[in-house]
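The data below hold one chain only, encoded as structure tokens and taken in the form predicted alone.
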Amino acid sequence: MLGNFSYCNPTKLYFGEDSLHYLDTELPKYGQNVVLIYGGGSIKKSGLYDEVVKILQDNGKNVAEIAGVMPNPTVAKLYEGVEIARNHHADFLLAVGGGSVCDYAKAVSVSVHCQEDPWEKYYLRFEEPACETLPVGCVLTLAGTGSEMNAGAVITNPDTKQKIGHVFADEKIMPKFAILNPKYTLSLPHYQMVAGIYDIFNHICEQYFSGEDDNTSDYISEGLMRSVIHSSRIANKNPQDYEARSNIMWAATWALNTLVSRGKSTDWMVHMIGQSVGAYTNATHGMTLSAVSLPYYRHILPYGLQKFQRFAVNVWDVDPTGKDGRQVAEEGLAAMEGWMRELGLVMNISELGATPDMAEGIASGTIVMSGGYKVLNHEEIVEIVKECFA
């Protein structure tokens, strides 16, 4: 391990199938105005919104909703939030959906006492919260973005064709708790599911693409690999194993809950790309992200062999006997190729409305990250995201 660091994470967790009986613990502890936020209307066809507002209703709490947060959270629907826990004189949020409705809970925790425009300050300017911000709590209905133990919240802006994270440094954004029951994942369509676990796996691509040292972290971020890998084999052919989507669940929350950043300089750039197409098409996270990793991998991987020979043998099982370190490497992307055709995910980011001439504008949208094994130039990640159209 090299470096400095520091680690705290003060989500708890209450995970397995009656872990939603814990919100009767949680919420004494936090005002009588809770705003109740979810998405598109899934949790009321599974029962789920009317356990949850008669738990809210049982500890005497005074409710207003934001319903309709959409996949890709937009700025103006942030606004609206804002003005609505506002007018509501909001205590607590409690998010109840996947990891859009969790990061949109997080953004209007750090908007609604803010005296600017959060879009311009936190997602412009990268700045820190200076105002009060309020608790937040999650019951996650889809795993893949780990937003339920972590800081951060990405929101899309349609006019200016940007969608941002912003991972907040302070530990107080993070959720004060996380419900997290598998069963509230099988109802997902499949092309959900594999999104998610894309997302999961890409998730430790992009802390695990980074630095060269012997680093605890990437054994962590191996372990977990392999274990999203088996168990996402499984739930492809019966997305009702319980087991295999418990341990997805479980994976997801790793990934991203900053443990295996330690010590990593982290690259993000699959992210920063595929976050640019999804600006411009407004598709799933997780399948952009599937879009446009092969050729950024396949782009970076003379600057990070060692890197990259390490991944194909202790993740993929590349036997390295006779071969050279290149050759070692590009079958361990070959052999990820081939796991996420087996997923059915999207490999190409025409399958998700791009079009050739989106190709500049995406390339200009992406943010340049330094963490990763080359700084890429404009020229480059335009070549990357022409060779994403393949």
Contents of the next structure:
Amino acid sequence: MLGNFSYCNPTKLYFGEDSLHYLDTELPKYGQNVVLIYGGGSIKKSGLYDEVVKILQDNGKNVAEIAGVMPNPTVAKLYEGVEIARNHHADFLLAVGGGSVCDYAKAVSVSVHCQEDPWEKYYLRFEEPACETLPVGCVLTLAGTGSEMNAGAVITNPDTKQKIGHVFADEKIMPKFAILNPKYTLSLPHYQMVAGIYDIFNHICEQYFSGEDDNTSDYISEGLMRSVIHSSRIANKNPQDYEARSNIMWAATWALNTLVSRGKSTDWMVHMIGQSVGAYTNATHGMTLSAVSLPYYRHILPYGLQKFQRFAVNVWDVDPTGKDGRQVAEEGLAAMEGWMRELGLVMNISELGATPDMAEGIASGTIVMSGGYKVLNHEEIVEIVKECFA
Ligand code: NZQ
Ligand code: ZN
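Show the form predicted together with 5,6-dihydroxy-NADP (NZQ), please, the one above being the form predicted alone.
The next block holds the full complex; its first chain is the one shown before.
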């Protein structure tokens, strides 16, 4: 490890089948006025909504609701929620749902007492909150984003075709607590389950494919990737396998709770291209990543050859004997591709509704990061995006 860093993650986790009752432990720590935030109805169907409302009532909370937080939450929805939270004099925000709901709660948290336009301040200028922020708690129903234990909040502006994530610097934006019950994820459609699995895997890749130094984080990442591959194969065959879904949920949290990025640079270009595809198509986040990953990784492979070789051997068990480095590295990506196809992931952006006339716009909307093996220029991004079509 050659980097200098600090590490603090204040989110308290409650994990397992019995974890919901810890809401009784946490709720008394916060004020009376709670805003319950949830998505399009899955929690009503599963019965979780009724359970949570009962616990809130038993704790004597005064509850308002923000319902209908959509996947890839929009800036218009953010403004709406800020008004509800302001009118309710909210003390605490309880997010019950997937990454979109959890991200959205954090975006509301930093906006309720903000005098400026939150989209411009946090998403265009990437400023940090100067105002009071509201504490957020999370009951997670979808394993993937890691939002339950990080300070990220992604918001989409459909008018300007921008999907932008702000990872807030201050750990007070991270949820105060998160309840992780793998059972809640069992009702996910297969499409969402595998999209979440690929999101987890790609979060690890984004933090792994960078740097040359011998770094503890990379060894942790390899272990996490092996666990995700192993459990995903079981869950793909039998989505009701609690043990596999439980491992997937735990791996998701560790894949993006700030641990494995410590002491090293990170890439994030698959996410940047994927988010721009998302801004144009409103597609499921994990599928935007699967659809752009291979063209991107094949493009940067020559610049990070050693790490791609290591990935092939340590993650995919490619036998390097008698092969040159390039061949080993390519076999690693081929093994990854085989696994992605086995899960039924979307492998091109045409399937997500992107059309060739969008290629320039998607490339222009891609934020260029500089931590990976190659800082891409505009022409390279256009070339990669074009390779992502069927
Ligand atoms: O809205 P409901 O009815 O709840 O349905 C949701 C939604 O349609 C459904 N769902 C969730 N849990 C379910 C369920 N359906 C049945 N049973 C359950 N238990 O799944 C659909 C997708 O939900 P969503 O929350 O959108 O998915 P995800 O967790 O993948 O979140 C995606 C959002 O997170 C952002 C993405 O960009 C996207 O906006 N990300 C946040 C990150 C972070 N905070 O660090 C990092 C990620 O890279 C990502 O960018
Ligand atoms: Zn992601």
